[in-house]
Every structure is written in structure tokens, then in C-alpha cells.
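Shown here is one chain on its own, the form predicted on its own, set out as C-alpha cells.
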Amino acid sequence: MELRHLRYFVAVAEESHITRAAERLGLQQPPLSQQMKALERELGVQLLRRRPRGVELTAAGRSFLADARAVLAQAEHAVAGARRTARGEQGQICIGFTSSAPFHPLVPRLIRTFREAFPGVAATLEEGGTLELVDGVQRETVDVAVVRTPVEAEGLVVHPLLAEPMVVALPRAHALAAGGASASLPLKALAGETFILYRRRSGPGLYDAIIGACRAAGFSPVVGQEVPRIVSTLNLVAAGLGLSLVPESLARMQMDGVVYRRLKGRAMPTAPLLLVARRGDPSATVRQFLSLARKTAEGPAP
């Protein structure tokens, strides 16, 4: 028995006439009659009672009609679902991000836009460190990850989204904090200060960028503390243990005892925002997310 046999039977039952059903189906009447008789033989029951002016359903036929309609509806649902999944409109995706990434408005805007565009996709979010997230993408427990540090790993591809300036986070009572929020500092003014940096082994990109910029400004920074999360540096700055360079978007996080100042001069360090995914990932949902991420990054800020 095939789905077409169920469609034939439903048409005959609804028309109560084989000739009219044949016209509806685009078939000839004799082959359709033969198909109905073959269906009855296969089931071993009489489904239709032949009358001079058409056909009527037997009790068995009425029961079979209800189930035939349900099977056809379920088949249509399955086909539609498969097509939505193939288009990336249905399924699931795990989006990873480092602790500082959501502070940039691009990240929440991207996730919000994706959920609005693809309401049939179940999106789960996972926060972690760069190396942890990269490992998750490789092991396929995470589908895509927004990170701050450039990575090179087998089987992965990195999509640059943007690069934002870095600012100085200072204890409020620090001498360099004078001048108000609009004040800016040359990087060389930080020479001799104690730096609190994002731990290099957690992601060397930002660490190396800061060290390199300081050396280009004529000094080697004094590193007092290294922390596993960029956001954690602010807690130590608030405690007066030193200063830090953080992505500009972190200045949105107002913390008691911390002030932010812009940097001025040439070759200032920047904090990239990168999207990591598996190379050639077959998931249409992931491809849709990557495409939307690129469009969102290229589009104007709201």
C-alpha cells in the first residue's frame, strides 16, 4: 500500500462517485476502480458499497477513511517539517559566547534577530572561555561561538565580525582618572602602572595585543594579576589592585569604584569579535545563523 492509494480512496469517499473522483485526481475511471478493488483485496474488507448512482462507504470504509486522512495529514506534516529543516527554519542550535561578548550590542541584536527570523529553531546559549568554547565547537556540543581571541584549530573557520577600541579601566581614586568621562589618555601614560590582564592561556590574542601596543608605546607593562575572564579584571580594578585595558563595550557595565577612559594615539589595541564554526558544517540552521551574523555585522547599528 502506498500513500497514493490512500489519496485515491479519500477522493472516492469524498466524491461518493468513482468517475468524479477520477476527474479530480486526473485519472481514468477504469484504473481508479481497479485500484479500489485492489485496496479492498489487500485489506481483506469491503470499503465501498457500489450503487447505481455512485458508491457509499461501509462501516469499515468509514473507519478506514478517518485513519487514511490522519496518515495523509501526518505525511504532509513530515514533508513540510523536512523541508523547513533543510532550509534551516527548524531544528536547534547551540550558541556559545565569552563573558565579554554580550556587552557589545551586536551580539544580543544578532541572537534576537535570529530568533525572530527563525522561530522554529530552538536556540540554547552557553557561556564559557575561548578555549572551552572552541573545544565545544570541535566536539560538536556547541555549533557556533562568539569569541574575542583569534583561534586556529583543525576543522574550524573563523568569521571576523568587528574590532572595537579598548579603553582603560581605572580605580576611581587613581590620579589618571581625573578629567571626566570625556578625557582620554596616551598609552604611554600607563607606563609604570600595574596591569590586570586576561590570562594568556585562556586566549592569547587580547593579551598579546595589549603587550604589543604597550611595547610600541615604549614600555613593557607590569603585570600584577592575570584572570580567566575579561569581566573579572574589573573586580580587581575596583579593589584598587591595578588598571586594565578592556573592550570599549564593557564600559556599559557600571561598577562602583571603576571609571573608564579612552586611549589616544596611533596603533591602539583593539578587541575583535569573532564567530567560530565548523568548516563545511552541513546544518542548514548553522548556515542561516552565519549568514545572518555577517549581514548583522555589516549593517548599520540601531
Second form
There are 2 protein chains.
Amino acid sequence: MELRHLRYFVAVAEESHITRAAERLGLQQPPLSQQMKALERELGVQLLRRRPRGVELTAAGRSFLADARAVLAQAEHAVAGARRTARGEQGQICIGFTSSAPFHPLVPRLIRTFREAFPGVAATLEEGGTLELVDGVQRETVDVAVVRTPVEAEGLVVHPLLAEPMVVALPRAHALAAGGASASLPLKALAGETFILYRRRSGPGLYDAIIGACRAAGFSPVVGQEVPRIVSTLNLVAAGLGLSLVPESLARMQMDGVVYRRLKGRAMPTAPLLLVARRGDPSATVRQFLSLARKTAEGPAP
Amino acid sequence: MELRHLRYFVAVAEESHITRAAERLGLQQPPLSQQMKALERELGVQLLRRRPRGVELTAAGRSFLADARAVLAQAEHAVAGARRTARGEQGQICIGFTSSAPFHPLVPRLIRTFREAFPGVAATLEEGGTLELVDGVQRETVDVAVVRTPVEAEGLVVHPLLAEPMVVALPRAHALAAGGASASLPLKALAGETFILYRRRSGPGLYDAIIGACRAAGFSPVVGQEVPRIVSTLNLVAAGLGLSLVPESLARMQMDGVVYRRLKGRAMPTAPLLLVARRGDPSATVRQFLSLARKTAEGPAP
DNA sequence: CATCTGTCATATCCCAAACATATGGATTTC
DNA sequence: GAAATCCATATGTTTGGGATATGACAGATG
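Show the same protein again, this time as the form predicted together with another copy of the chain rather than the form predicted on its own.
Then the entire complex follows, led off by the chain already shown.
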């Protein structure tokens, strides 16, 4: 049995007339009669009662008609689903991000826009460390990851979304905290201070950017502590263990005991926001996400 | 697109290997490759990624696989349903019966047995007068009817199920009621009594049988009242308006003021139980019902 | 009652497409 | 680097779906 038989049978049933059905199907009457007969022979069931003025359905024919329509509809559905999936309008995507990423408004905006644009895609979110996420992308447990550290790994591509300036996070009791958030501070003013940094092996990008900027400003920072997550640095700053440079977007997280101050001068350290994905990922869903991310990053902030 | 494409695709997907799938399908590898390509071309979607060690599904392929399996399963279901319907195991049947029919144990037993034997058949029951039911059978609103009157109508067949003896229904106060239910009465004893009869035009069978039996016993009954339903006669008997002859099975309906007595003698009137159906009804369900009814009527009472 | 009309079935032919065979190209494995 | 494995392409073969012509049958029509 083939879908052809079902299509033909439905037409015959709807017309109650083989000749008219043949016309509708764009073929001649004899082949259609033959196909109907072949169908009945294969089922071992009489579906049609031949009358001098046309045909009528048997009880078995009525039962088969209902099911045949369902089969044809489901076949349509299968095709449509495959096409939607191929266009990236349907499917799954796992989006990873480091703990500091969602503080930048671009990230929640991107995810919201994506869900609105592709309601047929089930997006799961996963928070994790950079290494963990990059590993996940390679193992295909994560499709794209938003991280703050450029990674170099086999089979991955990195799309920079933006680079934001960094600000100084100071303990409230610190002498430099006095000026308030509005007044900016030259980087050189931090010479001799104890720095709390995001640990290098989790992603050398930020670490090296900060060290490099300090060097350019003429001093070597004293590194007091390294933490696994950017967000953790703020806890240590609040505890008075030192100061830190953090991406500007984290300043929206007001913490007791932490004061932020802008930096001024040339060659200031910046914190990038990056998208990591598999090189040549064939998933249209991922391609759509990446494309939307690029557009969102380039577009104006709302 | 044909079911063949779906069957082939499912095999390829399950094997992740065109050559092995071809083997399983009983054909050679090149035609299978061609069919897969044709399917992808028709959908305009890549379903398979060709690898040196086999093939793997794309996201669209996974979506299509799930739906293709559903389509194939539903096609199987359609065939099975048509076959079940053709065997009479699935479908609908409307069974009509006159108000007096269900008092005979055969009728509820037949219906119960049928429902158990054909759980896939939706049986609807309809009570009505004989004329009404016969008309329903002709109009195809009723499929089979259990009646007490042989009918002669175009396009109908009548299957006698059984003929049961009739008993006398007497008002409790009546002189003849004294003997009790165990003692039987000669029909001649009723000469001169007022009879309440089921009205003739609703079905001449019973009426004529009673009149005929009385004549054979040597008297003409006095007909006091005619009622539309057999059951109604008992109400009038209870009210003391006369006596009546009713099918034996109605005696199980004990009514205040009514006493039943058996008849004795030759040529006693009997009440038939008949099945009416359309002549040459093509429905397997109806055929199965009629066949079961014959077997149940012939078989021993439980 | 005979004829005509309309419908489906059967017979025969044709061609497209499904399938088989043979071979080539690409990639992994030894 | 040779062998093995797998899929794609090229070309022939056959099956079966479709077209045309005709027959059979039942109502409608005069």
C-alpha cells in the first residue's frame, strides 16, 4: 500500500464517483478503478459498492476513509515539521552562559528575542564556568555559550559580541572610594593596591587584559587572591580583601560594601562578551541563533 | 512522496547505514541511495549526513523520523480497522425492540453476549412500537428489531427466534384466579369473558392468534378494549376491565392485582419472538448479530 | 418494450520510474 | 601507502502505473 492509494481512495470516497474522482486527480477512469481494486485486494476488504450511478462506501470503507485522511494529514505534518526544523524554526537549542554574562542587558535581550522569533524552538539555558561550557559545546551537550574569555579550541568558533569597559570595584571603606561613582579614576592610582582577579586558568583573557593594562599604566599589580567566578570577586571586595576590575555591566549589581568607580585614560582594559559555537554546526537553529545574536549586538541598545 | 519513501527512510535511520538498510529491505544499495536523495529533493530538506562510515540524521531527519514512524503506524492502524470492520468486529449497530421483548430472557442474554463477543461494536438500543421499528429498519435508522409480530414488508427479512406459549392474565378478584398459578386452565373456560387485546393494526399476529385459538376452542371472544402495547394490557387487567392472553415471559412481571394461569389443551395460542432486518444487509456487524441471535435462540437456555 | 445514456470493468499497449549491475570517489584503517 | 568500507554515479532492465479502446450492466427515456 502506498500513499497514492490513500489519496485516490479519499478522492473516490468524496466524489462517490470514480470517473469524477479520476478527473479531479488528473487521470483517467480505468487506472483509478484498477488502483481501487488493487487496494481492496491488498486489504482483503471491500471498500466500495459499485452502483450503476456511482459508488458508495461500505462500513469498512467509511472506517478506512477516516483513517486514510488522518494518515495523509500526518504525512503532510511530517513534511512540514522537517521543513520547519531545517529552517531552524523548530527544534532544541541549549544555550550556556557564565555567571557574569546575564548582567549585560544584551544577553537576556538576545534570549528573549530569540524565543519570540522562534517559538517552536525549545531553548534550555545552562549556567556554568567557561571551561565547563566550552567542553559542553565540544561534547555537544551545549550548542552555544556566552563567555567572557576568548577560547582557542579544536572545532570551535568564537564570535565576539562586544567589548565593554571595566570599572574598579572598591571596598566602601577604601580611601579611593570617596570620590563617588561619578568621578573617574586613573588606572595608575591603583598601583600598590591588592587585586582580586578571576583566575587565569579558567580563562586567561580577562586576567591578561588587566595585568597588561596595569603594566601599560606603569605598575605591576599585586595579586592577592584568585577566584573561580567573576561574581565571586565582588564578595571578596566587599569583605575588604582588595579591589578588582570588573566588567561595567556588573556594576548594576549593587552590593553592600562595594563601590564602583569608572576608569579614565587611554588603553583601558575591556571585558569582551563572546559567543562560542561548534565550527560548521549544521543545525539551522544554531545558525539562526548566531545570526540573531550578531544582529542584536550590532543593533542599538533599547 | 509515498509510503515506500517513509519505510526506506526509517530503515536507513535505524541502521544509520544505507547498505545495511538496503539488505534489510531486500534491495540493493544504489536504488536506496537514490530513493533517499529523491525524498530529500522532494522535501527540499537534507535528512541525512553522509559519513564515510555510514550516515547520520540531521535535526530535520530526526524530526521526520518520528513523524514517519507515526505515519506508518497509522497506516497499519487504518488497514487493521478496515479489516476489523469488514469482519463485523468494529462499527455500530442499532438494535430496536418492542416493549414486551426484553421480558423474555433470550433478549437481554443475546444483547449481553453480543457486546461481549464484539466489544468494538457500539450497540445502541431503541425501544419502540412494532410499526415504528419496522419503519426504522427500512429507513436504516435501526439495523435489527426484535418484535412479536411477523411483518411483511418490501426489502425486509424476518428471522423467527422462538414461539412461547401464552398465559392468561386475570384480575385477582376474578373467579378463575382462585386456582393459583400452578393449576392450568382450559381455554374454553374463558368463553364469555371480556378480552383486552393488543391492538390489531399495530401488528395482527398476536391478535389473530388469540382470536383463532378461541374459535378453535369453540367460542368467539368478547373484545372489550384494545391497547397499543402488550405491557399496557396488564394495567387494564389489574384495573379489572377484563382478562388477557400474554406471552409467558411477561408473567415474570408481578403486578398488584394480576394473576397468571397457564393454559392447557391442544392448539394453544403462541407468541413469537422475531428478528427483523433488511434483506441482504451488507453490514458484517448485522450479519454477525443475526448469526449470534440464531445460535443463542437454538442453544439451551442457561 | 426497445433504445439510449451513464458508469464501472476488462484488455492491451506504453512509458516512467524503481531496481539491478558495474564502477568511481572519498575516508578511515592497518 | 595499500586495503577496506561506504556512498554516489552511470547505465541497463523490468515492473507496474497510466492511457486508450472496448465491453457489460443498469436505469432513464421515448
